[in-house]
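Single chain ahead, by itself, as structure tokens, in the form predicted on its own.
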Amino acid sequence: MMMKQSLGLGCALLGAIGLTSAADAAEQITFVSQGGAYQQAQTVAILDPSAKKLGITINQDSIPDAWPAIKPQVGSGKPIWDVVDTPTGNCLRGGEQGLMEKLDFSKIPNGAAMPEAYRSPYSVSYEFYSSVLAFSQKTFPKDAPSSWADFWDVKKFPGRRALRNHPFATLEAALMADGVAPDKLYPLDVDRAFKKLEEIKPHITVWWTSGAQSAQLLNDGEVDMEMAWNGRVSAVAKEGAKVSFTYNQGILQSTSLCILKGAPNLGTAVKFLNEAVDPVHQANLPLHIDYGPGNPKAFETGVIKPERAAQLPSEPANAAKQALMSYAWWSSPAGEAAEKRWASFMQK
């Protein structure tokens, strides 16, 4: 009798386990990122290990800029995507417009342990990159420009210059060139920044519009110094170009993960969000691409060797030299007004 009961209980447990496994196997999310080498790297470093550990399926989608597609998806009441990897400002702006789920960090302990500046009610930092001052080592074999004040100093550092045709980071660089400390930038003094930009505008050879273009400008020797993303400069340097950059007064920027309002797999998406910022998964990312981990605890795992860590924008010593971009300010009415003002500045 006892054996029958035990056997029956065992069958019931096996059945329950089988049902649970079936349910777990059915758990899935749709994750969207920016494609290319970046998405390939995160697939190997973060997505595949997370899917295996959680026993879920991660369906992937790619789009260069997810923001224009988010509002119609959520507005339809039946969004397709669950988790989006997008510039942090989009997560904040989406949260304010009711397009993103508010995060319960009690269910995201890896995110809760990150610095407050690296998360918001709607997002958690996923990876870091930096807008840096890059230069030609042929033009400047020694005594290279090392600050935005140097970039603005056309007499001491003559040469062709390029800046990004976008106010993000460019206004911050102008203010640092005018003497504002990296940790005192916000709220941005927009009038002061545009006034300083007027000084350098006649000396800008190219206002670049894509990371690929900025890399090409340096690689082909079309400019002697420019603002560029650190990963782009590193890439052309690895290919043999005589170029370098400094993290001094760089502008540290991030993409973040956020969840669409009404996501079809909300519970699984929250579990994934926590797993995606696990320190070990995060430490794996810079082994495959020149981006820094969003979770600073990644540098404590021992996965990233010291010589590699020294190259990354979010490594603590490098981060300390830079300004952390305030996406909260850029998504505020003042930030949106500054973005609109940029167009008229460029048209003058």
Second form
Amino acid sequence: MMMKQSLGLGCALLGAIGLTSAADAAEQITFVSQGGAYQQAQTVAILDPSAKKLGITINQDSIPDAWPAIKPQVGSGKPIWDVVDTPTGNCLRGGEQGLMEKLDFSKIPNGAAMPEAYRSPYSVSYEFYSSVLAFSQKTFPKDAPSSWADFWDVKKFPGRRALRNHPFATLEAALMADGVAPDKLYPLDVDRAFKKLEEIKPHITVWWTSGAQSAQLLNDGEVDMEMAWNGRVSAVAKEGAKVSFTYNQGILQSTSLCILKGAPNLGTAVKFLNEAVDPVHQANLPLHIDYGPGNPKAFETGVIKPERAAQLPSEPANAAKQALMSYAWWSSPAGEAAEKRWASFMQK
Amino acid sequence: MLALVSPALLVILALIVLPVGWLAWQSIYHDGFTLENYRRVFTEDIYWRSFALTFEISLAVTLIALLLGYPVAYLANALPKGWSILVLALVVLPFWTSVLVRAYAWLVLLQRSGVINQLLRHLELISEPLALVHNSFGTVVATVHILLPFMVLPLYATMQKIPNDLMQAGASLGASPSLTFFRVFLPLSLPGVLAGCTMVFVLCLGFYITPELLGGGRTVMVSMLVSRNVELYNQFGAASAVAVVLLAGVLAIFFVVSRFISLDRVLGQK
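Now show me the form predicted in complex with the partner chain, since the one above was the form predicted on its own.
Once more the chain from above appears, this time first in line as the rest of the complex follows.
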């Protein structure tokens, strides 16, 4: 008898927990980003204000690279994450592999108002960073390298070099070094790019694999010039290292927000997506970190001062000097083939 | 009897047999049975190159560790108890430090503006910094440092068991110290050499952090292929196939070694 009663009580309790969590579920999402200073900055600038305005709870998770975790999570049929902040290519490729929800832009007016190149059927641009040519001011006190042609010119600019151990932006840089205009890059001439890379390969000291590594290489004087992400270089410069970079021929890249297929809180996630690219929230981001807003309307809000704007990769004048990475091309069969070719290029 | 060992069997089943089986299954099944992943591993030359490089590096690391480790173990064995504990403690101490920390420490020592290059320049032995890191050399140096305890400890354990009387007998029969070493001590310590070499070689085959941090992107070992297959291409099947081939290689090595000495001696040193 006693047993039965406590069983009944237990069931009632379980039921109550089930109910409350169902009620809560409508009001919350789980958001994943890349951690570190970047996630802290967006928490202050975008996540907390969005949560307050929408009256929802945003649970945060962080992982340096969400991509390998996405497939098993969606594959399990019960993803834990709702919204992912990840390099745009992942959203696109994920979308094509059935891992992302197709977005209804009529429910995301802020996203619909953004330029078409800044969104895809599965994602909206969230923030911009740039793969730039960075250099040591100690090695180059004046006449610093200012284009990829200079980076390839080992006679005029002697010094040790590093590139990212990844085809993204590296192939684009090789083509620009070979004389292709930044707005005429796509579809990439992959053969020409790899041929140009073979030229510089003997002069590359390190092929870096993480942003932290690229910053350390430049900071320690291990290399004299390299391709690096603008935020990493400016962070090192702020610490007092004699390093600088140019936006000229930078490759403008973005991370985007996308929603996992079968996300537990789909409705709330869509509402959040719209709020996260609101121009004012977006304008707050560069006040906390050296990345540019994903929504160009942020520059019209007056929140970002002109001198601050001039430092940001996606500021219109800076963006005009750069190439906008085509994630659509990179997630196409030709792009995937180029990505696979990278591995054999590195090991030859 | 079965009842007594069944908890252990369950643990092994849950922690080893099921995951490895799932791994193997994944490498041959993707929307149907396929050998595509293995075809790729055995025909594409990037995989061959990686496997070859991994074996080369593992071999180099094993030989260097043996050359460095043998005298250390010998010293620890020959010294009186208190001193030998000190020597062993010095060997084991770095063993308790994170592999990541040690890899970065080597970076600090070996890089262009690193301690070693600065010292050499200060002594005017070199005019240009040497390329000590971001290549296979740096990878081998750091890996040897990390794996050295796995060489010294089995060697020491074997040497401990060699009766001192034999050396004394050799000496009393008129053999010089070097002759007793080469004719008596060295042959008796060979099981330890084999045990240490097997441990170091097999562990080195799976190394990931050191080549990733100190290899400069060119030293692509097999474990890095596994991670790249997952990270870049999201191809768990391809990654699993590489892992299964590596595992098969390791098992083959253990099988060959077991023909010569009992595996207990390699794995469970007493």
